[in-house]
Every structure is written in structure tokens, then in C-alpha cells.
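Only one chain is given next, in C-alpha cells, and it is the form predicted alone.
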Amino acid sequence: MYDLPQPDAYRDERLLMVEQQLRARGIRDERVLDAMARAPRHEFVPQEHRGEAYEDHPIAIGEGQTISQPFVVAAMLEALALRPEDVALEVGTGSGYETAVLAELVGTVYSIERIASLAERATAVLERLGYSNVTVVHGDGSQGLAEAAPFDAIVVSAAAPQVPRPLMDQLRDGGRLVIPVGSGFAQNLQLVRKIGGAATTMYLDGVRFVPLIGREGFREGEWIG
């Protein structure tokens, strides 16, 4: 978990934005909102954005990448109903702002990022914050981490043209899966529950991220949005 510093220059921004941007508009899940009260977005975003780091949208983060909006992180974790014991895995590291989320909701997390940099980035950023409950991987999220697993709940953070059947075999019985799947035109956030072996799916809403690209997601210059 991360000390929060003190003074904390972006603390009244940061309550601010679970306030007005997430408890406004239906989350209710007490523990993601004091867990986005502590992680510190701007941390995550490039110094020239740090201005806006609490703002309702994505901001870049290089390599085609971005940070999701608040809100949406909040309602993707909100929808996995995680316990302080779950093991979860993440795929699309990003600039490890939902990794540190998670971070401060489960006991172990485990976050596989496809783009070199990123994933280095964002881990050194985890390590200087002291979020010791968490492993970056660089490696194809499309595939899992089947090392690791199996998983309480898996967060991917990159649209899908279907559930990747990876990511369904390790999922523990009884765990849970949030992905974004369509194309580049029109995606559908599901909420994926396997009980007893079988594939149980709630969708959520609609959403728009940048693509999953791998074995099991789409292929380089297949996106088109």
C-alpha cells in the first residue's frame, strides 16, 4: 500500500475527483473509492500532464498508450468485487495507475504489459511509491501469465475481439474477468464469471480503449478505429 506523503500537493484534486466523478455518478463500492483516494494518479502521467491528472478523461502516455479515465477504472474494479486474499492479474500495464489501484484492493498483483518501455516505466514507478505486492511482466497479455495463475480476478485494460480463451483457463472457479471486446468502431465492456468450468457473461456498457494486440487478440495493422 502506498504512504501517501505529507503535505500531499494533489490531495484536495485527487478527493475531489472521487467525489464528483465517481461517488456522483453510481459508484459505490467503498473500498475502490478510498483506493482511488490514495493512489496517486499524477505519478503515473507524464510531468506535463500532471495538471490534469485528476480530470475526467485519458490523458497519453507515449507509444500510442493512455491512462484511462477515472471513472472507468472505478467501474471496471468496482464490477470485479475484489477481496483484500485475490490474486489479480492485469493485463495491459500501461502507466501502472489501475496497477497501483489494485494494489491497494487485493493481496498479490500481477501486471503483464507487451510494450518494453511501459513496462519498465511503470515499474519503476511502483517500486519508487512502495507497492511491494506487485510483478510487471513485459510479454504478450493476450496469452495470461499461466505461471502465475490461478487468478481471483483478471482486469484487461485493452479491447478484445473476443475473450482471450487463455484468460478464461486461468481464472480460478468462481473468479471473474473484465473486458472491453469489439473493434475499434463499437466496444462492450463484460463482466465474465466462470462457475463450475462454465463462462457466465454480464455486459456493462459501452466503451472505447485501444486494442489487445497478440496472439489471442488482434494482430498488428488488424485495428481499425
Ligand code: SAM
Second form
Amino acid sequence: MYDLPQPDAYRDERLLMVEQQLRARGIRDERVLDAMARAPRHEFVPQEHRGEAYEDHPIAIGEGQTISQPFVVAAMLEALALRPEDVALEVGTGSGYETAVLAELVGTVYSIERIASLAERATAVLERLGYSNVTVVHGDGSQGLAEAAPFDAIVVSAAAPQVPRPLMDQLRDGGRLVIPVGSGFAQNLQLVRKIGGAATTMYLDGVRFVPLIGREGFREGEWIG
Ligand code: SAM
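Based on the form predicted alone presented above, generate the structure block for the form predicted together with S-adenosylmethionine (SAM).
Then the entire complex follows, led off by the chain already shown.
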């Protein structure tokens, strides 16, 4: 059913996660389901939390940050309607897990993380696992990554006060952006499509993310929640 690599100790748990947490809750994109059946989430989780890697919740990864709940990752990537030839940008690498799922789905992935130690750790894990179509950059992703633009798809994994203008500018015409917008108290996941230079926005769901800290995001210390 799924196009799986070599079996590992967590394979059965991973397939259960895909069936019970994703497919049963309405994720329909077979490419996303397949990618999440392949990507070894346990490799991106700190050793002491490995046993929880396929459970239905976010997990602490250090530096006050989290690896997102599997369903949220699936819902964001499904909304982007990704194609194998796409060039994608991820803002907020975190553990590198969503980066790996993206790398299963598109041709080229850029991912940017503001905390150097997380960017370094994610780079090391992704390299060890052989994800060769990924470039992880340390920097402020609220400003996008102009040197690699334009992007067919952008996923932001931290909550912004509004859609950052540079991200819209770096989106190719026909491109899609998924981003949680709001505060520490209430956030809405938005899907923005750029068509003929204009943006159309669809509101997807209520979510809860850590803040996007940066020039086009929140200031450090400004976040309450
Ligand atoms: N998708 C990630 C994963 O699979 O592990 C989880 C991302 S975590 C919820 C959000 C990440 O966004 C954190 O690692 C945080 O440091 C990062 N972040 C916050 N503001 C940022 C910014 N301006 N630029 C880049 N990364 C940022």
C-alpha cells in the first residue's frame, strides 16, 4: 500500500499513526499519507521522548520549541497541494521532521530556522538519513529566503501577527502559502494563494503554534500566551 523504505523498529507505530490519526481524520492526499508513512519521525525526537514519537501530540525538542503534532503537519502539507517538481520553503525547521516530509513530496526544499543549535541538529539528522534535496539555513525566516526565491509553496510553522510581506513577494505566481496567524491566545491557519499577483485567503482551522520571532514577526518578549 505504502512505498516504504527498509523496515525499522517503529514502522508499525508509524503506519498506525497514518491510519488512525491522519486518514481516519480526513487527510485524503495519498502522497502526503505516503510521505508520512516513510519519514522516520522518531529520528527527529530527542532520545528521552522516542517512545512518544508517533503519539497524537507535539513534543518538546529543546530551546523551548516543539515538533508539531502529526495531524497538523499533514493538514498543512495537504493544503499546499504539493507537486513533485515544486520548490518549497519551510519557515521554522525545528527538529527537521516536517522538512523531511516535505523532501519526500517535492523536488527541492529550503528550510530556515532562527535558533542555530536546532538548525545544526536538524541538518545533521537530515544528512544522516540521506535527504539530499534539502538545504537548512540559520536565519530570520520571517523575511523569507530571497536568494532561493521564487517558491511554489511556503509553509510557516510558527504563528505570525500577520502574513509577512516578503513571503508573499517570494511566492511564484500560482504559489501557495500556509501560515498560522494570530496571538498566543488564538490563531487561525490560513491558506493564501497568489494568482495574477493578487492574494486570495482561505481560513482553515484554529491552531496553536509557538511564535514567529523576527523582523516581520513578533519581537522577542512581545509574545504572551
Ligand atoms: N515543523 C517543525 C518540526 O517538524 O519540528 C516544528 C517547528 S516549531 C513548532 C517552530 C520553529 O520555528 C521553532 O524551531 C522556532 O525556533 C522557529 N522560528 C520561530 N521564529 C522563526 C523565524 N523568524 N525564522 C525561522 N524560524 C523561526
